[in-house]
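Heads up, the chain below is alone and in the form predicted alone; it's given as C-alpha cells.
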Amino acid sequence: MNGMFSYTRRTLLRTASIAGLLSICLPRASLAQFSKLKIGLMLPYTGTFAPLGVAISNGFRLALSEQDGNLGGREIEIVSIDDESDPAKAADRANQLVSRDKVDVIVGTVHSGVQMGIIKIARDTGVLNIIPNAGVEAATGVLCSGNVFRASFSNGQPAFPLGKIVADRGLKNVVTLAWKYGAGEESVAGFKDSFLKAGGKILKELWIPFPNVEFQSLLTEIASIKPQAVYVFFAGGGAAKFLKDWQAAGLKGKIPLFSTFLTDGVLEAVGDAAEGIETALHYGDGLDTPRNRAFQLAYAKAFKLQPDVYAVQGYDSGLLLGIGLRAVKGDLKQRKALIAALENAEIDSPRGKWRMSRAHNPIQDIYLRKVIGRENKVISVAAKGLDYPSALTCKLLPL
C-alpha cells in the first residue's frame, strides 16, 4: 500500500491462501435436507483497509472451523467480494451478492460509507447482515432493522469513555483530527460527548479527506496551537503513516496523543513510534484471560499471524451466526426464531462476554490500553457494559 503499512501484497495473498485452505478443509455436513448455506464476505481486500478485511476474514473462518465447519447442520459456501472501501460501489456489490450469488447472509463491512450501501440492500431484500466492523451509527439507529446485527462497535462507543478520562487528568484544551467521513465524524463526536460534559474545551477540529495521509501541514498547525492533548481517528495504513509522521514532527512525548483504533494491527510496522500511546477500545491484545489466550494461540497456529481487534470482530461474527443457526437447526425460514436467538445471544468472546442491545449493537466493556513494546496492554476497564449510543432512534422494521 504505497509503503504506508507493513502488510505486503505477498503477505495478503499468503494470508488469503491460508484462509482458503482452511475453508477447503472444513468438514462436510451429512444432513441433506438443506442446500449449502451461502455466506457473502463483503470486505476490503485492496487499499488502506485491506489488512482489516483479511483479519476479519481470517477470524470468521476460524470461528467456522471451531464449529466443525457447519452451522446448524448446514454445509458452508463462502463467496468473497472486494468492496474497495468505495461507497459508490457498495449497493451494487451487495446486490450482486444477493441477486447473482444468492447468498443467505452478508458479513460486511469495514468502511462506514460502504456499510450504508449494504444496509440499503439488507432493508430492501431482507437478507441477514452481520456487521464485523463498520461502526456507522445509523445502522443501529435511524436505519436499524430486524435482520441487521453488529458484532463490533458503534463509532462513538470506544471514544465516549476516553473523553472523560482525558478531562479528568486536567487535559482540558484539546485539538481533534480525523478522516472526514462517517466513522471519523462519529468517533470525534463520541469523544466530545463525554469530554465537554467533564469540562473540556475543543480548541479546534481538524479534518482530512479519506483516505488522504498527507498529515504534515496539519501537524504543523497542531504544534502552533499547542493543545494540552490531541484526539485522532485513523486506522489501518493511515494509522501507521500518522504515527510515523507524528514522531517525525517531534510531537511524540510533547503532546499527549489519544485515540481508539490508532495502534491496532500496526505495532510491528511503526516500531517505537507508538510506544506509550493510550487508546480506548473493546479489545486489547494484552487482555490476559484464558479465553483470549486460547484464541490468540489458535489464530497464530492457523494463520502464522498475531490477531488484532479486527480478527476478534470477524471471529465473533462467526460465533454469533452459529448461535442463530443452531437455534433453528439451520432452517432460515424460521425467521422469527432466528432473529430472537441472535437478539438474546451472549457471545463468549476473546474481548470478554457481550450481548446485543435492543438496537442490535454490542453492549460491551471498553478498555483503556497503553502501548508497551509490541502490545496494546490493558490498563483498566474504561467503561463496563457500555450501551452507546442510545437506542431511542431505533424502531426495528417488522420481519
The other form holds:
Amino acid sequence: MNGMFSYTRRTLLRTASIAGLLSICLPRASLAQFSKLKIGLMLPYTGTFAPLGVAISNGFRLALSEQDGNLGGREIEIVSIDDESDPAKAADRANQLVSRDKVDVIVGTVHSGVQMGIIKIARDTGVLNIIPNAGVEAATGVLCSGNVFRASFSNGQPAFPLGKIVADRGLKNVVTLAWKYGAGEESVAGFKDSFLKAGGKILKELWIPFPNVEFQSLLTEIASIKPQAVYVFFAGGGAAKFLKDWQAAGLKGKIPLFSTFLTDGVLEAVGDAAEGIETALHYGDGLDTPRNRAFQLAYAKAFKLQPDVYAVQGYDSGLLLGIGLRAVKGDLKQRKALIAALENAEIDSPRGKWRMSRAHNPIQDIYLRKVIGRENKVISVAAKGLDYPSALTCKLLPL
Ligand code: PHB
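In place of the form predicted alone, the structure of the form predicted together with P-hydroxybenzoic acid is requested.
The next block holds the full complex; its first chain is the one shown before.
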C-alpha cells in the first residue's frame, strides 16, 4: 500500500493521541521565515515488521513533541509511506518522497534490502537520510555518504560480542539459523567473527527465506544435530512465531538459544516461551537508569504501550534531527553546518549516551540481556563503546 497516509488502522489509533500533542506544540514554535519542514517516514506498516514501523514512528513523534518549540523554528509536516519491507519497490518509493512529496529528510527504514533502495536515492538526490533501524553494513561502510546517518546499529554490531561470550562458556559447537537476506547474513557473520576467534565451531548454517516462518523442518534438523547452542536472527512477528515453535518443539531448556533482537517487542505476545533467553543488544527495556525509566514513562503515557528497542531508535532519530535543525536554525541549506552538527552530536538516549563514528554509525555499548518476567533485564555490558565494523570500510568520507 502506498500514499501519504498509508497507516494501518492500529497505527492510526496509536498515533492519534500524540498527533494532537504535535499539532498543539509545533506550530506555535514556527517562524514565518521557512516553509514547513517535510519529513518522509518510510517504514513497514504491514507484514512481519509492521510492529517495528509503528514503534519507530511513535518514538520519533515523541522525540519531536519533547523538543517543543526548539526544532530550529520549523513547523513539521510528516508524510508516511508503507514500504512493506519490499526491496523491489524501495527505490521508487523513496524517489516518490523526494520528487513528488518534496521531503527534506527521509527517516527510514527497518529492512536492510529496502534501505539499499533508500541509499541509492539519498546518494542520487542528496536528500538527508536518517536510518532508524536497518543495519545493512554498506550504508555506513562501502556506500557511506555525507547525507546518510544511522541512529540504530550495524547488523554485525550487537552479535559480535555475543560470539565470544558463547564460546567462553564452553559452548563451542553451534548451529546458526537466520532469515536469508542481508540482515540475517550480516548478523550471523558478526556472531561468527568473535566466536571462531575464540575457538568456536559452526556445525551448520541454516537459512530460511525472509519473511517465511515455517520453522518445523529446521527445528527437527537442529534436534538431530544436537549442537551445544544455537544462534538465530529473527525479529518482529517472525521472532514471536520462532519463540513459540522453539518451545513447542521441546528445545527450550534443552539447547541454549542466543540472539540479538529475538526477544524485543514480543514479550507480552509469547509469554513463557521467552523466559530465560539471553540476547545481546544496544538497548534493554530493563535498563535501570533514570533516563530510560523517564523515557518509558513518557512513551507509555503517550501510547499506552511499553517501548522496545525500535521505539528507542525512532526516538533517537528525532533527537538527532533536532540537534541538526537547531544548529542551523532550521535552514537546511546550511548543509556543511548541518552535517557537522549531526557528525558531532552526542545523543542522550534511553540506551545510554552514544556518538557517531566517522562512517555515521553509532559508537555504543552492547548489553547482555536475559528475559526475566516481561523484561529484557540487563545483566552486563558485553562491549563498551563498540564501533563495528571498523569505520575504515567507509572510504568516501574524510578520515
Ligand atoms: C534489517 O533488515 O536490517 C533488520 C530488521 C529487523 C531487525 C534488525 C535488522 O530487528
